[in-house]
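Given as structure tokens, the chain that follows is alone and in the form predicted alone.
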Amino acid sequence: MAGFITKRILFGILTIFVVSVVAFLLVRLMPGSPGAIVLGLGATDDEILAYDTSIGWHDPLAVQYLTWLGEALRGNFGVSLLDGRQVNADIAARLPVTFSLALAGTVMSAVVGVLLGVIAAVRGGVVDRIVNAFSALGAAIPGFWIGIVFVFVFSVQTGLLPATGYVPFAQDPALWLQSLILPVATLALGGAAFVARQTRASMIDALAQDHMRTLRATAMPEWRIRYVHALRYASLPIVAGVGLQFIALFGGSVIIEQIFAMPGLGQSIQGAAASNDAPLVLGIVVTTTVVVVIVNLLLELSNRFLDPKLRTS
């Protein structure tokens, strides 16, 4: 196990390095220069050139990247070109928002999706067709459309929940929960459809295994066969699907954060990319990659815990 963890950590470090190189090169291809962004439209060409030279903008790309990498390894992603704020501070303020959305959306997706998938596999018939229809609709309907409908129904028409904004948990836990309900429900609907489809397929396969028939022959209660042994057998692809769902929600919450005015990483990187704010874009990309690498490592470890055959490989 120690050797496996070491290999996965080294692979994760390599992944982060490759992503940082690609992101750096892509950011470097963005139009304009830091001097033009920082000094504004009133700056002369000489002033822009002097500023760019002072920060090493005209140095060779390899030198620029190694300089940036050295600072990043020390935990310093630089300063935003637009507001002069430390990129680290901006990420630290926005990361909890995106993480809360992704984690809560994943939990809700897992609970609803696993419940529906198990019911569909066990009951079959009309129930199975209803769950399949829900899965198809949940996968087909765009998330932004669901969010707009939720805002119209629960905020504009009834006033039950706030339409936009985010309240930190430390400031007011009750308002924090209220501010998350609509965006989390929007994210979870499509995720629950995916998890339900995955769970249904895995449970049907598990219930058809020979050892399930053997358990029935021993007069074991049917509920124990279905909800303990079969569900445990089906858990490996389900857990993998839930983990991928978290990664998808963490990295793909840009539109939802825009609809509900959530000050998360998605909203920040959209504004940074539109404004050519290279340091902020790089900082968010690398931070997101680190989170994804950590989640993938946890998924690998959970798979080995759930499947004894993987522990010996």
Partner chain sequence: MTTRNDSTVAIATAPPRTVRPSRLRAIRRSLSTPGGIFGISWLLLIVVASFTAPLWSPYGPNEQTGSVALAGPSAAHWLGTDDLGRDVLTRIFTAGADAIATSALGAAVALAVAIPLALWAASRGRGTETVINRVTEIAMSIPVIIIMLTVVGIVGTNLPLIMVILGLVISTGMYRVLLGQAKSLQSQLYVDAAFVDGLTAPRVSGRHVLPGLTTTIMVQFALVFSIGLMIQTGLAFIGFGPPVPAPSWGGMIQNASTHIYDAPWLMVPTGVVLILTVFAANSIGDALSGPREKAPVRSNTRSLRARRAAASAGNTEPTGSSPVAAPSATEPALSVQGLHVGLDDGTTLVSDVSFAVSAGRVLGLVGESGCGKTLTSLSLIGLLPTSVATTAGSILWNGRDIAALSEQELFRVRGREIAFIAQEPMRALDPMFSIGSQLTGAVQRLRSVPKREAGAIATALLEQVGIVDAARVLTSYPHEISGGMAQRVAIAIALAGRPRLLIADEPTTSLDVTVQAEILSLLRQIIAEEGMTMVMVTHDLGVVADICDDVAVMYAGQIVETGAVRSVLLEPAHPYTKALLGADPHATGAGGPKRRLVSIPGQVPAPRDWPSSCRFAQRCDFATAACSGSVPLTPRPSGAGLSRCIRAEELFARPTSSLPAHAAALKEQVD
Second form
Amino acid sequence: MAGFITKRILFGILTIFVVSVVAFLLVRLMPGSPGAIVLGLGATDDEILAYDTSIGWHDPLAVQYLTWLGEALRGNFGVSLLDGRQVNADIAARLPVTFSLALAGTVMSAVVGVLLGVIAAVRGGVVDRIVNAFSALGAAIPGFWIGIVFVFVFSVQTGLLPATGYVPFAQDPALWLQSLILPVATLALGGAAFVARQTRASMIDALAQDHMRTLRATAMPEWRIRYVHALRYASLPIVAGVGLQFIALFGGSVIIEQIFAMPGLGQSIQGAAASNDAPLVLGIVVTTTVVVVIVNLLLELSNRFLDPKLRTS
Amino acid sequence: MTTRNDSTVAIATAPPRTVRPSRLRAIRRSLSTPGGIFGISWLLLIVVASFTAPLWSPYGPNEQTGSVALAGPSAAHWLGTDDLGRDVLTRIFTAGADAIATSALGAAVALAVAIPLALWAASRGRGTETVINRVTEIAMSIPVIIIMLTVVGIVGTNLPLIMVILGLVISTGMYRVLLGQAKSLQSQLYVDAAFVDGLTAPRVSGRHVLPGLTTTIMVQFALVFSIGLMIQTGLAFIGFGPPVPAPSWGGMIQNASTHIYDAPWLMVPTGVVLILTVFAANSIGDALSGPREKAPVRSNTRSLRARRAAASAGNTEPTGSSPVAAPSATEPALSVQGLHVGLDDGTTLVSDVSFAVSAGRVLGLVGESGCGKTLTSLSLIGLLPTSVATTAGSILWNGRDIAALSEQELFRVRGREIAFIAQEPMRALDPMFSIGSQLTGAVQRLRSVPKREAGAIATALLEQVGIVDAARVLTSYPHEISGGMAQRVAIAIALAGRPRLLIADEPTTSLDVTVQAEILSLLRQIIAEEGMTMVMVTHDLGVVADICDDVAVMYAGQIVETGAVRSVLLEPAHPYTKALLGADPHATGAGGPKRRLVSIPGQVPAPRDWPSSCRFAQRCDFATAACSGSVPLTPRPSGAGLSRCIRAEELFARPTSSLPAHAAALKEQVD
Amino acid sequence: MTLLSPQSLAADAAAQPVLEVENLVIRYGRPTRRPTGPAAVDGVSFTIRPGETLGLVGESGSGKTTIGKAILGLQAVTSGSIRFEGQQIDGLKPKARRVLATKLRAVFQDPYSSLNPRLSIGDSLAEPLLVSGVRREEALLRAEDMLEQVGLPRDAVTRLPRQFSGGQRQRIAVARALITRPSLVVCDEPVSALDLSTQAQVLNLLADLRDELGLSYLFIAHDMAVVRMLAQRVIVLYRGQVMEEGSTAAVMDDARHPFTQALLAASPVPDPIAQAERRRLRESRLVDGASASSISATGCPFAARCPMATELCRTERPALRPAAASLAACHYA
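Could the form predicted together with its partner chain be shown next, to go alongside the form predicted alone?
Following is the full complex, with the preceding chain placed first.
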């Protein structure tokens, strides 16, 4: 077990390293040099050259990467080309927003999706068809569209919830929760559709297993067969699906943050990509990768825990 | 892998009798479901309407028509106008072709990368696969949209190029999906056979693995198409779409969102078209992947009576009261009368089966796959698979009719009075729970004892089934023990409720012969100790000879011969029984081992093809014109029991001898 | 090198075995890794002469199928050698192996998985001929002839596997194996997935075609009685090692190795009187109770289940040596 964890952690570190190299090379492909961006349109070529040379832009790529890596390892992703702010400060302020969005979206997707999927598999018939229709529709509705519809219905029309904006938890927990409801619901619609579909398929498969007959033959109550044994059997693919959903929602929040004016990573990388702010893009890509690697590690561990075959080997 | 699994699926689905359906025809058939038809029509409509927009629309896509801006639907503008007074309908459809073409481009790129990679990894074995898996795992560690934003930063808003790169990024996920299936195809025996034929690895992949992936590839294409469409509209929505004023769906929704206060209608047309398009692609994918497994409607939600009524309205034969084989004079413990088992669609799978088992005796139900022996045994404990039910007849056990019991009443019988042992011991145990928890749980439920006591009983049960290290086995999981050990555990679970009747469905078929012998000895010993009655389903006449007292030979859903094992196996009174014995290489005749086996020509007919005549007549050496009528069970010419053959008397009657010659000879041989 | 007269060369050629397997060892997993656990096949040697059928019998996990796969080039060999008609064939490159494809053929266990469901019967049958350069029309014609020979209608070539039952499919598989006029056919449990009545059809067919075409079979099975129908000689395997070897009659009627005896005694016969006797005999000499006790790496692999095992058996692996009319790997044979 310890050996397995070490192996996975080492692979996670390798992943982050490889991603940082690739991302470093990619942002170099962005048009314009740092000097051109920082100094703006009015600068002469000489001024730009002088600025670029001063920050080592013309050094060999390997040297530049190692310099960046050395700083990054100390928690310094450099400064934004646009406003000169510390990249890590920006990320530190924005990560909790995106993270809470993605986490809350995942939890809600999981709760709603598993519930619907289990009910569909167990009840069958009309209920099954309704859940199927929900997951088909949920998968087809883009978040940015339904998000705006939510705003229209719950803010513009009824005024129940704030249309946009984000209130930090420390400032006012109640408002924080309120500000999260619509964006999370938006994210969770597609997520719940996906999880419901996955859960339904896994539960149907589980209920068709031969060992369910053994349980019935020994007079196990039907509810126990369904909600303890079948659900336990289906839990492996369901958990994997929920994990995937977190990663997807972490990315999906990029667009949702724009709609609800949430000050998260998505908003930031969107601006950075549009203005070729290389240090900021790099910082966010690497941070995102770290989060995903950690989530994957947790998934692997839960898999180990859930699957007796892996646990006992 | 021994596939004698005739329990549920094999019976329910008779081989299709269609003429050669080509692959294309199969795809066309799966697409002609409502979802498939809708999906294809919708996508076609968008593409055609997009290219022909200048022909049918009086407006240009970017033309500021001079009509009122932000107007709702009207005769002039069916879907209204946007903030610059442009016609929404024209703009939506003009943008359609690009959206669909570039999404398809992305999907094509993803598959063009993923297919060769998956085929290669599947054919190369572990090493290559691990390397590719690791690389894709790293690639999948960044959310797609983050990668795409970075890409947009580099290449700008060149839509086709962006979609090509998206295809590359998504190909890692496609590779994962395709690899799983390619590997399972690669492990098929026909791939081995192709290598034996002298084909090289790439040829084998191309000829034997790739065609099997067709459906998955098309399903994945539809899936990536809709992902691509979502991502490109998403990018356009946040401002990375085609430059203004060119119309794009994402850009139009973005534009509409700024007018959510003054013109909410504007959200509707583009949004609905986008949703329908994604929905169309998903529907095509769903249609291609075949009918989804329906969640079974639980049998107890429909009354048994309703089922029976429905079934007897069909073509079920009238239940004639047929003579019941009562091998001994004592009152039978279990008595089955005129049992019919059928599918919900009216197909009969077991017809008019009657037998009786006296207390303490073992009845063998023997026959080849598809003869209905497993379904008969499952009906005895009310555990028939969904969509199969007893449609007529009675199963009398302890004065009650099992076939007429409600689910609640069956609940009190199962495990406590009647227990079941399945064919595949490994699959009969729950892989997620320890053997201890499964066995103790069953003891707790069935004997109503506290947990502590149940644990002690569980250990005693394991010892009773001959497991030496019970304590260790209790803490093990099913995957940690051998097949023979698993069957012992399954028997212990069956004994947990001290049942009086044991139903065993091919309990030794998946085991090695030496283990089979041990399990048979164990079953014999337990039945003797506990004084239980048993019904044993098997295809093996040797197993019948070993453990059964009485036997019922089944063929095509009917009993063709019953009686005491000694009389049936030594003096068969039905041509089928006789032929089976002749075909069995273990049946050593008087002249030493046989050089040649008696073979039965032809095949067992499928349930739909059962004739009203003698069902064996087509394959019978002794069939005459008289065999085309329906044949009842009649007393065997010698010994007790019944035979379903009108020529039994004439063919099998012989001077009664207590022991046939060849059996005596064999007895000497063994001694 | 000694000079040989043409006569003795010819005599040698006639006597040359079709297949020689020498000290075959197969371990699973990557060859670079240190071997863990026992080998799947552990030092197995045998030869098959022209026209001879050798039976390979054992329980699951005995390595019998692995040996078959190694001969067919579907499984890498760890050490030892396999020679086919005098030519070393283990570790052969795929291109070089292609030459063998017409002479060394196979019939597999599961007729449902051994025919590609998407290819017509004709395409499946023609495949080995096309590989060896036969024209398509001729290949299909020969496929029709071959189908007739195994008792199926000629028009079966245009149909798909799913239109045939298990027994018919296995006939088709036999046709595919024999269509190239091979000298050796590896039959890996060819009838164990079939029902009794169809099993008999296929066994009779295999026997008829062998006699008609002068084939050699390596007949792999778990069932002694089935092997007895076809094989002249038989090898009994247990956990990758040869337990007993000899003529079928000698091994079956006068088994020397306790495992062979156990295997024979365990298989039930459909005669209740004889079976009762056999059972009494078997139970009188049974090691009772099931436990997961491990097999020692150095001793006899069967020691843990053997009724006659002594300390010697647990510590020293017995060599294959003559015992009565056969060879047995038992200290007490």
